[in-house]
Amino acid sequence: MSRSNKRHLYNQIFERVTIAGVAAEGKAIARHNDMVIFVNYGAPGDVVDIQIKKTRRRHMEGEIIKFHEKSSQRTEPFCEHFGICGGCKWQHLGYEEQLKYKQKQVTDSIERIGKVDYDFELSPILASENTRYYRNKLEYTFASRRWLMPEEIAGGEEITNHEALGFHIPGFFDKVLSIDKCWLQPEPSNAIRLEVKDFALKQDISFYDFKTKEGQLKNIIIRNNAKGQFMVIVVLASGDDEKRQLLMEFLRDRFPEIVSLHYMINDKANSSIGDLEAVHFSGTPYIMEEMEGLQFKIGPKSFYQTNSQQAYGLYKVARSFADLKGDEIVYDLYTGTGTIANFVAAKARKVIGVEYVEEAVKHARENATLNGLTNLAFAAGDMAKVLTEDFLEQHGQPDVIITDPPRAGMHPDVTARIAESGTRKIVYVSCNPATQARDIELLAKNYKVTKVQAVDMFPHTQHVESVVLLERI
């Protein structure tokens, strides 16, 4: 049925449909006569109504608006903002079914676009430790007028607490939801994000608006590390200094927590921090983080993974994938701060790592002298451009190739690179299975795939880490 055929199909129920499985971005699929439907917060096995609420050329997309059955793989929800926020898409389901269907994400990838349709070695999906509190990162936003729930606008009492400190709802670049309780990093990142709201609410201090561009306080990141110490960056467009200064001030006396306090101006209309300056208010300049003893620099603007236990465990799976004996070289693209790189030196002669954020590559040679690594080189580039036949003639043909791009993959360009480098082993490391199976596909004239290992950074969402094992043919 064409588009067009499907438009008076818009807001029209359909009864007792049955969820038949789980789709991509966390949605559920369900099937109407000859029509595909997506729907948010269902659950295989689910009876429900469905209003439609958008029509595509090859699918349709609805809301349940009621259960006549409930899946046996349904669980409740424990955060009260579910279903709203737009975050942990799947609290909905059981733990063990997350995992099921994110290793069935994976191995769909690579069979499906990556066109692998021959045995490979598939390992159980790495299951999260933790499940609540694993994060080490979060940034929140104020609003000058918040998100308001269905409930308020109907009881159409005056509403005096407009502001809003928390997370953009789904869809709307000027809609924020005020949190009360976030389940996904440890205290006192709760008790910091409310008191400061609580404070500024004082103070008098403005959120900002997303329509007048005009209010102070723009966002709060908050990051944490194993020992339970905190940074907190607080960006504000420019204005009152003396407020600011009262701000900063009270995060400092009231958080003991807090080792490492900074605050960016942030004067454009987006919330980018990439290109703004980290103005160092109090305690060190940086937390520390730790991996089985080497020791890694966490700046305002520092990339490192979210779910810090979990990159342990990601990291130890790209490591006994490359199977390093000693003597080999290693080329670690995309290295971000370094991380990777740091972790199988001591197995490598040599590891060259190749990132294009030149202050990433900066934190990454830090990292490298902080741990007293001599074996390690950094560049600084594209990579399209840099990965070239001289730069691999400079450093060395490479032996291992571990390759941990973002979630569009790798440019065809290098992927090609690394076809042409001879490289024994390719150790793909990926955010995103569908982009990784897509690069999967074009270096299957030259490699194939061996291993298989799904690792589960972010529990309650549908997100997946994929490490792949791909070996000279």
Second form
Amino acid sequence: MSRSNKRHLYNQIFERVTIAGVAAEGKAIARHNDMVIFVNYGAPGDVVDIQIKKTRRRHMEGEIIKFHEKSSQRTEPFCEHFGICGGCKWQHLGYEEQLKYKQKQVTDSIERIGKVDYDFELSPILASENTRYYRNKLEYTFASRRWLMPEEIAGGEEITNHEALGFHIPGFFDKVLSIDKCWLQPEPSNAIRLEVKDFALKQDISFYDFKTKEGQLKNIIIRNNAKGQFMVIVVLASGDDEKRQLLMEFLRDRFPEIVSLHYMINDKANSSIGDLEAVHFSGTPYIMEEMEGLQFKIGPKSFYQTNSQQAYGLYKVARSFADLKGDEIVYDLYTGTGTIANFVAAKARKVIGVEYVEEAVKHARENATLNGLTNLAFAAGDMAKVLTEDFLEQHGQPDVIITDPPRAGMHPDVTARIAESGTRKIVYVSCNPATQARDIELLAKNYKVTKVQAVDMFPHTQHVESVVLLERI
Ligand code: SAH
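I've shown you the form predicted alone. Could you give me the structure of the form predicted in complex with ligand SAH?
Up next: the whole complex, starting with the chain shown before.
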């Protein structure tokens, strides 16, 4: 059925449909009369009534409006904001079930998209040690008009507290849900958010209005390390300097856990901070994270894997797949602040890290110095431009390439260069199994998948990391 002749299905209700499986973006999938319907918050095995909300060419999107039977794969979501916040879309699935679907996502991608035969060594997915309070970074948004819950609107009472400090409703850049308790980051993360909101309201510091584009307070970023030390970055529009000072002093004095305090002035319409300058307000300019005795500096804008404990697990898988003997030249592509490069350096002759964010490369070099590692070198620039034949000649032909690209995967020129590099092994670390599988197919002429391990970094979400070892044929 084409899209146009499906339009009449809008708002129609299909009764007693069985949820068949999980699909992309954490949605569940159901089939009805040869039609594919995606819904949020369904569990395979549920029998439900679905109301159609969007008709697309190949599929439809719907909402579950009634449960007839609840799947045995379900568990009671523990967060009061579940279902609206969108942050932990899979809280209604048991953790074991989540892991099963993540593992399947990885193997399905490799087999279907990567067109790889199933003859690799598959280790069971590495479960997250912590399934709550596992994140070391959260970003909250201030809004002058919070998202109202249906029951508040239906209740008919006058609503006075309009301000929000919380998360964007998925799909709406201008709608913010005020959060009372989030289960993702250890305390005092919740206390900081709640008290900042309270203080700002009492002091009459204005919250950003997405319609009029006025208001001073925009975002607050809270980061922490394993030692329980916190870094806070307040992002504000330029405006009342005295009020900003008051808020910063409040944070400094109220929370001894905040060892590194900053603010940023953002007068742009978007909330990206990459192009903003962090103004150091108090404490140390950085916080430090530690892994196997290695030190990593985390600045206000530095990338660091958001689940530190699982990052350690992920790096151990990558290092074990690389199986270094000590005489290898290793390339660590998309090195960020050089974490993997530092992590494998003791077992390699030399490690070359490549990364396009200059500041990250600066931190990567600092990290290497801090760790007393002298066999590391870093280059800054776009991978497709940096990784030339000349570059390989200059730094030495790689024995092992570790690559950890962003969600989009590698540029085809980069994949081609790697395929031709003659490297014995490629350890491909990915946060997006679909693009990883696409790249694996491009490498298939010269490389064979021999080991696969999924790692769960983000419990209660559909996200999964996939580590694949490719060996030269
Ligand atoms: N391996 C690191 C970071 C991985 S995130 C770690 O584990 O911490 C991916 C990194 O790729 C980011 O640091 C991003 O800045 C970098 N990146 C994205 N596109 C790039 C490109 N075209 N060229 C070089 N680096 C890129």
